[in-house]
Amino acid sequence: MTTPKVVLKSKRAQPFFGRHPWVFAGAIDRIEGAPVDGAEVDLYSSGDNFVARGLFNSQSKIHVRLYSWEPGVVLDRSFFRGRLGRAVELRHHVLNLAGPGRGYRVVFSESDFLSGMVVDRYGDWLAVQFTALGLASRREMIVDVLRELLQPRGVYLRTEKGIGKLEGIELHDGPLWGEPPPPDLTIEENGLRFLVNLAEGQKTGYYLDQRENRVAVAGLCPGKRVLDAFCYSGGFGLYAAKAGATEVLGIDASEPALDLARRNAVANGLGNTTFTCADVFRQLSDLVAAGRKFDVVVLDPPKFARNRAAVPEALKGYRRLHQLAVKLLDRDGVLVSCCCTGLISLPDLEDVIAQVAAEAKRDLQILARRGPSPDHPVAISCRESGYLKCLISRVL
């Protein structure tokens, strides 16, 4: 059976010869054959040269996601087992993250050359998220391979808000295979214990991407007053408390998240912590009005922009957050600025912070420019996968 062909417009092939995996509809000249959504297709240049093989989806702006640059390769179980095995190899035998009760990212979509899929491990359970129809339609096969490679007790499906409309995926959160996760599922991270809610928690249940950043920030917190804004289940704040912070205040708008944070504090024997449920912007404004001061302020907000049209408003949000944070910082305080909005670059974030520092008439030194944990690698062919920025600064 002949594989359908997707032919690119003239002079549009270079990114795909460079192994970028997203073929948007606007780059396509014509389709030869009648591929159904989720079917394998071959991508060709306008000069009729083979580029890559991928999976088709007429319902998505990304009409083709590319997976193999070798002609004739079938995207079957053997292919995906090879890709998934390579991802597991990185985490287990290069990064040495495996172990009882550990939490780590097993598969990171484009960064592991599996565009449209994320897999996180929390102890004996896997959380799987599909953001591409082609892989979602192969979920039984993918789960079977994950079971073979990782021997979990259960696999739980998490969906991303809005992805059904963008990709034409009809999926709902819930168990995909095996035992459902227990309500007290706990992972161990650098000597701290964290409860993970696979059914309702943010992302797939926990922010694994900040693991090394939490360690770096904790080293600056002994003897300090720490404010952890958008604290979720207490990550940065609990690391700070364990490191010897004299006071930790965590703020988040989600009471279920703060319930986890309080339980995590108790589980780790950390009594120098307080968690407040409130709109973070409003609460920071109230703290400024009350004259409160902190030695370390951590800003780790959720994604502010999901498309380019929302970027200007998102930058205003980051600007307002930093204006409040600088007012709350005591003399020579430490500011931790996190940004998971992929459409906002590190230079964009630094420009916002520079403007705020100038307005406040305070000098600022960047101590570290950091990214996500290494189980969230960046594919050089798809640098959009390097979404997380973390700046650690001293505000004089």
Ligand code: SAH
Contents of the next structure:
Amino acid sequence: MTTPKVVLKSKRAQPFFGRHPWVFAGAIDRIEGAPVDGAEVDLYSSGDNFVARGLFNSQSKIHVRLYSWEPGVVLDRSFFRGRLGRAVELRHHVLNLAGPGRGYRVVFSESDFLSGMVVDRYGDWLAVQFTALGLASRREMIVDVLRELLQPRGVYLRTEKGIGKLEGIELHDGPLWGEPPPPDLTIEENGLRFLVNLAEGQKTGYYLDQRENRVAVAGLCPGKRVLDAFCYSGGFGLYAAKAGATEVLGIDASEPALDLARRNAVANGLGNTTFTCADVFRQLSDLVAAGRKFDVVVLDPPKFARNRAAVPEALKGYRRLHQLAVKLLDRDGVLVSCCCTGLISLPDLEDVIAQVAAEAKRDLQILARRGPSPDHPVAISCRESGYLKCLISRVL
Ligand code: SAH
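Would you mind giving the form predicted together with the named molecule, to go alongside the form predicted alone above?
Zooming out: every chain and molecule, the one shown earlier first.
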């Protein structure tokens, strides 16, 4: 049987020769053959040159996701075994992240040339997320390969809100294979213990992308009063407390997140941490009004914009947070500005901070421009996957 062909409009092939994996409907001239959703297709330029092989989905805006640029390569088990093996190799043999009870991202979608799937490892359990129908429908084979490569005790499926509609995927959270995760599943990260609620926690249960940023910030916290705004399960705050902060205040709007944070504080024997349930915007205003001061303020808000139309409002949100944070900082304090909104770039974030500093008549020095930990790499062919920025500054 010949593989169905997706033929691009004239002059539209260049990004795909450049190995960008998303073929939107608008770039396609015609489809030859009748691929079902999830089927393998070959992408051709208008001049009839082979570009790449991918998986088709008429229900997604991304009509074809590309996986192989070698003509004649079939997207079968052995192909995915190779791709997943390369992803595992990076974490195990380059970054040396493996070890008992460790947490790390094993597969990061486009960044590992596997558009539409994420795998996070938490000790003996894997959390798997599919955002592409082509991979979701191959999940049994993929789980089988993951078991072979990683020998987990269980594999749990997490779904992203709204993805069913975007991709036409019918999936529900739950165990995919093996033992269900225990309620007190715990990982060890740089000598600290963190509970991971794989079934109900945010993301796949924990924010692995901030691992190295927590280390960097902790180094600035000995003897300091630290405010950890948007603290989730206590990441930055508990690192700070362990590093010798005199006082840590964590704020989050989610009571289940704070329950994890408080239990994590106990498990790590870290007193002088307080975790408060509140809206950060309101709570920071109250702290300003009360004249409170901190030496280090961490801002790690959730994604503020999912599309371009939402960016101006998102920038206002970042600006408001920074205005409040600057007011809370004592003399020459440290400001940590995290931004996981992919549509807001590092220069955009710096512009916001520059405006806020100027308005407040404060000098500000950037000490570090950071990104996510390297188990969240960025494929140069798909730079959209670089989403997390972390700026560390000193506000004079
Ligand atoms: N810093 C954390 C990750 C933060 S994720 C870590 O290192 O693990 C963003 C957090 O912001 C989530 O826990 C979410 O519950 C919280 N959140 C979202 N909007 C909020 C708001 N308006 N006020 C307080 N917390 C909020």
